[in-house]
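Single chain ahead, written as structure tokens, the form predicted on its own.
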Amino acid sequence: MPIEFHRREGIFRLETPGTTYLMGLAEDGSLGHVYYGPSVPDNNMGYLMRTGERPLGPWESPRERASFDDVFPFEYPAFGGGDFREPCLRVRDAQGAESCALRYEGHVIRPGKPPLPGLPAAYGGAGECDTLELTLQDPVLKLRVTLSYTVFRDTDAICRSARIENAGGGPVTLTAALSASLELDNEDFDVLTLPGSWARERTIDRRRLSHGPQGAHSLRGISSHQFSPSIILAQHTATQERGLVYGGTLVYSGNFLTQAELDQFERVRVVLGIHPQGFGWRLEPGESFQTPEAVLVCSEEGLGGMSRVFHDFMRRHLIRGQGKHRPSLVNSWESFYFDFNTEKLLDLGRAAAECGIELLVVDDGWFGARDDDNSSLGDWRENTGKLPGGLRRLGEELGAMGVALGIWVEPEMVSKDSDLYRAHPDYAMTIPGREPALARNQLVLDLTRREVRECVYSQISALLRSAPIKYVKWDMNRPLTDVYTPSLPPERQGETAHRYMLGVYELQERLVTDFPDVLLENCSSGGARFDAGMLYYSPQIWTSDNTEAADRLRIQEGAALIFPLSSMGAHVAACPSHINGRVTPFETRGRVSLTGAFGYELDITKLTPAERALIPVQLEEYKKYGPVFREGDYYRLASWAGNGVYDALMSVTKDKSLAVVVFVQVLSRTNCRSLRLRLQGLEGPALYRDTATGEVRSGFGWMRGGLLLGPFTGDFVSKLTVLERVETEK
């Protein structure tokens, strides 16, 4: 069984294919961390738990209360008695105290996992998982904490959550109330974080792990370009392809904290949630909290194994959408930035369809008055200056082309310069008697009102009912201030961040009901909200405003840490790049595009002969080997990020009967031989053919002896290579 209560023992287990879960109770009825790790049978394993070293327990010493509290491993900490690390709880009751202790009162064990209502989370049914949830209790309070696991059979990743019942008599508040706690003893681990700013987003972080805490946070409203909301320890040993590695992240697009704390006894501490600061939801009587899902996953396949848990899970078991069909697509943003009409766009539609791109964006300007970034948010109708017969036409002459139309959008926000705020300035997010801050010359939507969800879907919906659009990309281009909502009372405006993010969440969850035949990316000023949350509802998502390649190598590496290659869109773009100005061959930026959500961010009628020629050679890769980078196993062969010469990847379908790498000589080197790189994931015994060349290898021998690439002359140098296992004769 998945999962199972040894009652002898006092031990919950809970298994995944290759790990073990396991907490325990004390005689209190504290309810504490026992182990996680690789699998182990055994489970009489209370004794980590360490209730018999000094301090004694409180049942034997009742002295000794807060001394006990300092150092139990609690699954689910609380703040109040003697644990001062950081809580994953604390409440505030009517007199104002916080204090609150949780004892175990029961569970039940369920197969399939039920969804967490307004919230995204994993999904799986009756014989594909299974979930325990486990009620502790605050005697006192009368506070319930329903903590919910659900384990999977076919993936190594676990799912956290708690949800937070008031059965008391009177009111309290919530200040924090995180999703998962993790107690380890400290192995000699670094910690991984994913660092970053608009337009170098999900930089790998890898420090050693200190007293104290580290770890990333956002207070952006978003979960954002400076931090993405996930956290790795990684023993310093650890490579891509061995060592014992944890990673966590948080299926959340707004604020939050990932964070390890290593104490004074070299225990290290792991809470994942929502961020406590500016954070206060007040529960009456019966009311309930849900907190986000946080997903854990344990590897000792170093991080690569690591990586490839969380690829799999995500598209078994959280993106709705990840068999959607994936378009190649020109996007008009750096082709005609807001200078365009329907002319442009059905001359770049015309090339499009000569070199065989499917899919046509309209990016910003095509709306309002929209000329410049200064106006026009929230008037989501067609400039029919710009396109006469608007929308409907586009799409229509686009379409007897074979090319679909797409387009962009930014419904969270407004332009003081807009009908919408003109009509409706409440509608903004302000605080009263304050000057709003504005970023971007744009204001956020109210969007905890439901008015102004209403307003904001009317007009998306009819939008999307009146022409042909088949592709929305969702973006939102400023962090929240001014946080603050007329709708709720001044005891609970510590409510008004998180009720921002689901109503986000219930206009993206309303938008892929209705158009099931849309597919939805999304996207923060390019990867501001690049997180599981956002994931749920859209199977791909901006990776990054940065569309230069070589700087894209190291963002897509950063990302590709936690999400799946599958997930990222990638687009061949202008040369010099608009970004940096930096020059690199049109051959290389289409095979670092390859990997993900594949399509070009040019104006393609501007392109040279020679280029021209190679976009449907790059479509005919994309065509047959995207589907190996979005479905199969990814491995990390090198990094430029931290070699400062080259970077390669690979990807290994399923069945292990092929394989693609993708190389890019990032700078060139003087006097020097051939690279050896070598494979990984390859089935050991069988032949494969590298289809280039025809050279024949068992999988061992690519593996162990090697790949040889270049010498190459030039910068910024790229080659693919593709592997097919030979099938012997029987």
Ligand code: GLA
The other form holds:
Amino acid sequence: MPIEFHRREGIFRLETPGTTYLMGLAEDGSLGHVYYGPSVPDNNMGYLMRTGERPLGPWESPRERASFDDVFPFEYPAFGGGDFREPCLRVRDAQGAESCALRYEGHVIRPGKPPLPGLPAAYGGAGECDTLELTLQDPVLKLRVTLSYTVFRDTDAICRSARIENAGGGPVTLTAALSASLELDNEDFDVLTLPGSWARERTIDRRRLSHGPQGAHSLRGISSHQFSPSIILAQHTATQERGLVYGGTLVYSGNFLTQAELDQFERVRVVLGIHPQGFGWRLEPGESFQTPEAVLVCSEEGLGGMSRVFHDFMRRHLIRGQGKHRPSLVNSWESFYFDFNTEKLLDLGRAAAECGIELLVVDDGWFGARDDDNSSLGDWRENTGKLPGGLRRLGEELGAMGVALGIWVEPEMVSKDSDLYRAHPDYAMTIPGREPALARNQLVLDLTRREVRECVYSQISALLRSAPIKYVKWDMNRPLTDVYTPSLPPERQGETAHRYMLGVYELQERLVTDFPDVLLENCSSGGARFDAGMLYYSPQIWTSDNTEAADRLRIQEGAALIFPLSSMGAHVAACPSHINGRVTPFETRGRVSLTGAFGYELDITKLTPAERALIPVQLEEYKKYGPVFREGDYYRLASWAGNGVYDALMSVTKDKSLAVVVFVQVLSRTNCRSLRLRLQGLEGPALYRDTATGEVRSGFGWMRGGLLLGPFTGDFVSKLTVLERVETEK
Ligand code: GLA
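Beyond the form predicted on its own, can we have the form predicted in complex with alpha-D-galactopyranose?
Below is the entire complex, every chain and molecule, led by the chain shown above.
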């Protein structure tokens, strides 16, 4: 059974195909973390909680509560006893005191996985997964905490979340309510996070775990450019292929904390959840709070093994639109910015049709009176000056050419210069008596309020009904500031940022339910909301406003540590790059985009004939090899961020019959020989033919001997290698 309670040993056992997760009950009913790692069959593992150990200091007694709390590996640590590490739970009672001590109350094991109301969360039916709901309670506060664990039969991921219910007679306020924690011994760990900024999201940062807290966070109301809501602990010697690695990511898109803390006894506490700063959630008697979900993965097969588990898990159990057709597209943003009209768009559409591009996205600038980014957000009606006949006519004319229509929207925002703001200035999130902080000259709508959500949704849904729109790019271009809502009393203002996220999730849920044929792509000034929460609603996310191929290699490598390649919007853009001025070959730009959700982000009518002739070739490659990257197993072979010279990744179909390798020599090397690239993921004894050279070698040969590449002269030179499994050497 994937989940068992062993009463004699007081051990809860969770099993995934390759990992074991054990929790244990201490004598006083405290729930401790016992073990998480590669499978172990034993149940008598409670000794790892070390409750019997005598402390060396003469003044400490394990019988005393504070000494016990100081070392005990709490499964869901609460603040206010003698545990001074980062807690998951802080509760302020009606007297203003903060203390909580959780003890085991009961548990149930059920097949399948119940949804989390209002929140994005993994899914799976009976037969696919099982869920343990473990209830703890604080007898004084009468607070009940239900920890939920789901294990899947087909992946080594474990989902965790907590529901906190006030079963007492008076109100309490949660000042921290995180999703999960882990207690591990420090096995010479490095901490990996994905810091960045606008246009350089998700750089891989790897450093030694040291004492004190370290990790990632966001207080911007979005998961942010600056960090991914994820954290990885990898043995210092762990590589892409080998070594013990733990990864965690949140199915959440707002303020978060993912933190590892090495303590006084060289143990590590990892916590993941909503950032406690600025958070406060009041629970009246009978009310409960559901935390977002955290996904945990453990792999002994290095970072690559961890990534593949995350990818499979998200593709099978989280991303609802995974199987949707991902059309090749051309986007108007870097083609025209705000300067377009129907005629220009139809010219672009005609060129797209000639090349075989399936969809044209009309990005920012089609609505209200928007000719720059100073106005009209909130007025989701076509600018008929620019688009006579509106989106409907445009969609129909494109449709007649065989090109589908997509649009950009930014539903969470309002410009001061808009009809919406003039009619409802109170819809913008502001603090009474303060001038709100503008960013990109816009304000955030108070989506905690139902009437504001209705106002936005009624406009967007009417639009989608009015024209043949097949794709929506949902953008969000500024952080939250002035976080306050008049819809909540003062003692509940700490709920605003999370209620805002719940409002966003409700809107996206309605959109995907009402318009199941529309492909949704999330975006936030590029990749400021690239997280598993958003992937529940949209199978792809605009990875970065940086569309320059060499930078993109690094950005996509960072994202691929956790997120599947299928989730990354990746477009061929103009040269010199609008973002950094770099000039790269059209062919290389195509290969960097091929590994994600493919498109063009430039005016293809302006290309040279030679470049234009490459588009059908690239589209053919996308048709043939796109599914290998979207659905196959990903292997990172080399990283130019690490070696300074070249980058290589590959993907292998699940049945191991086809493998595609993308290699880019980013900077040329003078007086060099060919590079040897050892491949991964092939079936060792099977034979594979290089479709370009006809060379046949065993999987072992390609993996142990490898592929020789180059020598190449020139920067940004790329090569695509396709290996297909064959029966014989001929
Ligand atoms: C954001 C997006 C871009 C584009 C612009 C439009 O920056 O990331 O792709 O849509 O907004 O204003």
